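Take a look at this single chain in structure tokens; it is the form predicted in complex with the partner chain.
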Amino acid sequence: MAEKFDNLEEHLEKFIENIRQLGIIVSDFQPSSQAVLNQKLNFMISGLQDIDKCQKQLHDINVPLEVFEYIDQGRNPQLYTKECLERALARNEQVKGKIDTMTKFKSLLISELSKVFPEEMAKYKDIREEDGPS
């Protein structure tokens, strides 16, 4: 998988370089740069070509469009990548949280209740113990 990153990057990056080349050279142009000028052209629109054929290898990716966001307010996608980490995180801590605090409440109830009702709450033991362990 990241062998197709890889080539990806690798067309991307012989493109930039590219035009990184045209701007100089039409920074301050003159006549006999018109032959490489053109050439540099053409290299774009091949780079263009390439890009486009490693399309078909990257088909199946997804990048969620929050991370948009974030690279047009031109800050580090990683920066989402870690909110959502932190954010999973304390959404895991919760859920957690109310799991246990449940869990207790249960315990707690069963065992208040087997106080005041003994002889129902064996019944009702029986009845779930014949469903299986839950």
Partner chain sequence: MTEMFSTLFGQNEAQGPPGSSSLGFGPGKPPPPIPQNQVSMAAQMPPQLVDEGPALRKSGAMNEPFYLLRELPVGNELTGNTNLITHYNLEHAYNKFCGKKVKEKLSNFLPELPGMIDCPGTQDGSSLRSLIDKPPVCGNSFSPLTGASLTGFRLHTGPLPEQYRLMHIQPPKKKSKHKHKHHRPQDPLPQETPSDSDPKKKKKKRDDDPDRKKKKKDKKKKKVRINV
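Same protein, the form predicted alone this time rather than the form predicted in complex with the partner chain?
Just this one chain is shown here; partners and other molecules are left out.
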């Protein structure tokens, strides 16, 4: 899997370098540099074709759109993973708190109902024991 990314990274680095060189040529264009400019444009086209070939190897990779938003905002995309984990942890703590509260409520409710309706609660507990622990 990593070599797929390495291959793409290599092609992207070559493409970026070619674009950088193309920018230098264009910014100081001289009629005598037309042949070099044409060569760089052809390299750019072949670089895009190479990158497109890499797409076929990576078609099964899904990247959340939020990652691209992070990149567009100039933020480190690895922060997305960190923040997702932090949100999941916070949500997990909330749910655990609700579960603990409901467990305590169930115990208290059964205790109070046993005081008020001892016979019915005894039947309820017998039925629950027959069904198995839950």
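Take the two forms, find the largest set of C-alpha atoms that superpose within 1.5 Å, and that set is the rigid core. This structure is a prediction, so every number in the text was calculated from the model and none was measured. Positions refer to the first chain, counted from 1.
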Fitting the rigid core first, would the Cα of K53 be found 2 Å or more away between these two forms? no
Cα of K115 displaced 2 Å or more between these two forms, core superposed? yes
